[in-house]
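Only one chain is shown below, in structure tokens, and it's the form predicted alone.
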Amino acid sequence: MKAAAFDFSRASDINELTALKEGEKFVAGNQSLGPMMNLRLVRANRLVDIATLPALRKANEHSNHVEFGAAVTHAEIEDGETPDPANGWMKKAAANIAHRAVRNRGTIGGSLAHADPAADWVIVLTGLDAKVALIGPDGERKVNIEDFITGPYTTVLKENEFIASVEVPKRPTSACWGYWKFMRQVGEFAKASATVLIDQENGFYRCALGALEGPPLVLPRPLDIIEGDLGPKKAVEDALSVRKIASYDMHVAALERALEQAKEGLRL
């Protein structure tokens, strides 16, 4: 199938993005919106391309975080063209997103705005405790990643509000991480995923589950899970009982393997 007829323009100034009319949508890499329009799941009168806006194409390094412009591509992160505040985690995660053709065009902001529960950046950025900077008619605001996605393909973005950047805290070289996802074949979205971050230097620990029937889930008592006082199976069962998920097996296994990866880093 092909998309219904629509107009197309390229934004020349970031201020244009807060004044879109009804039926107009932003587009950057078009790796998610395009297929949905082709399937007639989404329609738009006009697409406004934001992929070349300089303000959204930069990755700026600050003293305690890196700010990724929303239009930075997966491939640019994979190829090391941007700073990596996670000492290689973001680079490795980017390299496992779909296929290279998708990574060449797909953007970090577009992935979050699409909010597919199984997407890599959705769970990886949750594991990294990122913040999302939003700009709209009422100005700029920042939202913690775990509060940004509210459900499948649903976010806190308001009308004419867009993602400007993603802020990822810097971690010391001693920090260790693990990320595991289950998928039927390379390039597919995950059926279950989990991340683990161990930052002993700053006393920061995080375990999170992704590819759920809703937003990613940050698990309580992460240090107990990491140290083994709370087993992965019990941790997942307690956390997912609220979501009424019938089977926990793949999520338990994903968390176990992410834990193994993170702990292996501590032993190196």
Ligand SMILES: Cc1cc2nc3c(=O)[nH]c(=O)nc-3n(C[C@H](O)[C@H](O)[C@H](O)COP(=O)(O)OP(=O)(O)OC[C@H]3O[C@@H](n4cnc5c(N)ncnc54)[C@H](O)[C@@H]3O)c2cc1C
Contents of the next structure:
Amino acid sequence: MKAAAFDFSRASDINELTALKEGEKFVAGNQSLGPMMNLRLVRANRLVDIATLPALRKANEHSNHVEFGAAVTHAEIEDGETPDPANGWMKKAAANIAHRAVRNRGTIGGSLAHADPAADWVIVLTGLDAKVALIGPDGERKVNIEDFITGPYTTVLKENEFIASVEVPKRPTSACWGYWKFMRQVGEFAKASATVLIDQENGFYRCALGALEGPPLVLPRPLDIIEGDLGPKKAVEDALSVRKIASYDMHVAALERALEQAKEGLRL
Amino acid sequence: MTTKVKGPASKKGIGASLSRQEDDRYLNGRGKFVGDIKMQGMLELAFVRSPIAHGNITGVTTPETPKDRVFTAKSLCDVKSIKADSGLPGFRSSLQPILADEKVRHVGEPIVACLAESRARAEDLCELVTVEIDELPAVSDMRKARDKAAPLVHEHWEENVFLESCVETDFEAAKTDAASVVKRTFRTARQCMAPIEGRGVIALWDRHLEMLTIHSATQIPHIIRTGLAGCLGLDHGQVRIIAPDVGGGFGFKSQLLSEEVCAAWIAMHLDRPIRWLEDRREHLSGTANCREHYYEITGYAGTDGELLAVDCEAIVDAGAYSTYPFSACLESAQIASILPGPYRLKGYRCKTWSVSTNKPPLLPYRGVARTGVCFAIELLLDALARDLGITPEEIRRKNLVTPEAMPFVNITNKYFDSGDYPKALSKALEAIDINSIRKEKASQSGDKLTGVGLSIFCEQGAHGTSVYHGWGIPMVPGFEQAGARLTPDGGLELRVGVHSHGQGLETTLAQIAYDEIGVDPKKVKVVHGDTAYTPYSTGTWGSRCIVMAGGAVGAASAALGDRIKHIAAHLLQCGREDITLEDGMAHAGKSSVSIEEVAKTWYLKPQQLPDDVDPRGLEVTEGYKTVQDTGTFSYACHAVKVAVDIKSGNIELLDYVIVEDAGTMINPMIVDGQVVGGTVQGIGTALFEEMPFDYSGQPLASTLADYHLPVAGDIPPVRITHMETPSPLSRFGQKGIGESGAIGPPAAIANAVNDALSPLGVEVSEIPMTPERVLSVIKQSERKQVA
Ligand SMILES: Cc1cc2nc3c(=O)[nH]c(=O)nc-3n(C[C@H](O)[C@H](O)[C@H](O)COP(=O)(O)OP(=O)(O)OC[C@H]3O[C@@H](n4cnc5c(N)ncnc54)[C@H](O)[C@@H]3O)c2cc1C
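Having looked at the form predicted alone, could you now put up the form predicted together with this ligand?
Everything in the complex follows now, all chains and molecules, and the chain you saw is the first one.
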């Protein structure tokens, strides 16, 4: 269980990233790539480390959103070292990713690029309606998070295109949020997860399911679900019948509990 | 004979919670494991392992270069396969090849060995090897292993069965008056033991002396020496096994490995040190497993809950090969003999099959068969209690062996040496506060259901010759010896053939010697894990060390003490019988001399010794046997409170109580550590750990992301209450306790879950109790309601 030989270099300029040669790969926190290289499931001639590139390390507040550089770590978000777009929800989610050792290195961009269906940022950022900013040889583009992840471990990223940043819309203090993931053990990937966002001020509502065998699922009729006109069981059943997923008991429970959390906030 | 133990006044001897002397070394990073040892010219070994569970090898192609770095079964001439037969009638023999030649019988079986300067380079070399295998249908389900149509794991056998056995005592007569007859099937998952350190070996051949030195992460150095010498055709005198610091064993390191034999053979033929360090992936997917049992069990009880008879058919999935030295019979033979647990029983019948499948071999894991057996009998008792409308504690009280009946010979001829089982039960009920949990249950609402569960069991430890010789396996424990030597500066060296890899023997053995001679434990060096320095021993397993090695150290220390007294008496000009040894001094009335001075006199100033000196000096090897070798019986009652989330299937442990009787505790803190550590492993068995295989024999959990071990956050505070009934069989009244903690949790937790689920009328019957399993059981209740 040792990686095959590879070279390693540290990128010093963002332009290097769009000019990688055959067999070269980005590495950020190495928390997902490292294990796969050790198992020899992934190979590279060279790893180009982007974790210290200043352009990817910034986190800036804009009028309507916060922009997180791709190489911002889970721990930095957890520790409140980055601006907060939404009532501390990201901070809380970050704190529950894996263990601290993993959070010290793992990055928000790496998480999205890796696109593990059970990963936290994958569902949380979907719930928060984020956008992903990509830079490639053909220039820059922005993609809605729902369109970014196309399947388990697959995204719209093209050859030599990388995630530059993630834009998370700001939410008013009156907005409410629920995020529930089912994991038996601390540090385990979720077996089922759901988010609920209630932003009455902007008339924005979202219910999403995660830890499915593919990308997260944004549920239709979120307001009906939130107001109780569409029961969680039925909502999940209808939505998942499209995906042909047989067992969704845990996702129903996840949605119920995320709803409970969000509505708890409403009452306050 | 039970020697009188000094009271709690002795702050360093028996009964003192002395801090573990070895921990300073471990906690400060000075432990020295196989992985820490490097030798000049050493090469690292990696294996090409079978990706297929069952098949005929049709071709092996190895790279032309480098020379002498790639080895196949053909290269390993004159090496014998590993064989571990049982003498029990009908036992079918298997041969475990060092490298597979004609056939592979489980995923992960080594086929080709590759060497390089680093492990990564050795793995590169492995990639250049191609192996062609004609895949055969695999046996992956133990329940189908005996089917007529099942493929044969060992082609010359008539069926995939290592051993079939049947025990029957008064069964038909006893069951006739039963008011309640309850039948259940239970299943325990296949597991991987998970010591923090995997296995590892360094083989070094000295061509001048023609001596093979093996550094191996093993629990049983002396037995490995015998096994290895046999496979390689060497004299025992040519083989020295050193077990350095070892990072946990649990039974996983009580096996002669084909990798070990392979490394040794290559070292001998290449004349370079060879190291193999098992990595977690090899460990999980290829080396050895444990625990997989299946039970069909029927209980017969009277109206008052009296257990009349038990009938059981049990299958053990022993995997592809019988392992050396414990063989493929140990686990199933144990099931038949210990299933009755701590209960009185009028009639009994138990049939067992140890079947062979295309999976890695099965090894005895902490608790051996007891964990599965306790699960089966304790869940059966609860099911009977539910059927009869009585409480779990009522049915247990009715049937537990009572203290008045001790010593008690049970229906399978087990000799329960001492104890008060009903009292352990009462204390556990009180500690968990059963009444308030039941009140709480009566008024509960919502998605979380509370339950409380019990398990009670006894653990035979340090059992010897009479128990093991009947199984006819390659190793039969006899008596135990220890060496004791006073050093010229008044320190003490103890030599034992057992190995300490977490048990704290470097402390407890020193405490025993302290009580006999009074040398401060800090000045005691326990030498273990080296066949060159220590007396022969079958090693560390079966909760035997504190009884056997402890007894031997007691005997050797007493004998050495006598020699010290002899010299001290001369120096103090008094009679030997006037001398007492305490705190580093030999006292006679008001006068005294230090033990250090005694040592100095013997070694450095022999001119001061009298003419009638005892020339055998200040070094002894003494032996020990228990009063009878039927084993000490420690016992425990576990009680646990759980909450079951019926929406997610999650189980939360809210409170965990253990009442435990280890007899005389040599070091209560270490007893607690052993019990808690075992309990954590038992919780792993109950809730998390599972090595699933698909129909073709592929292991489905090859990393720790898929094989879930219990972690700190999963463990509730474990509250232990001790009882201390000395064993009449051991030297100080101590009882083996090393495995106990791992036995009780699956049964207690499952009983608690079933108590929680009782409003739904469903029961769990398989471990681990994953959320998926719990939800599917809850679904049965929904289906029942619809019907
Ligand atoms: C024990 C353990 C437990 C874990 N538990 C969880 C958990 O509970 N929840 C969870 O969400 N995650 C978990 N993770 C994953 C962790 O969060 C990872 O950090 C994360 O998935 C990947 O981030 P990274 O920076 O380490 O990426 P890397 O491992 O460095 O890279 C992953 C992939 O993304 C590519 N990549 C990296 N950055 C970019 C970029 N900017 N643009 C394009 N491609 C890029 C790489 O080339 C590689 O293919 C766990 C990991 C471990 C080791």
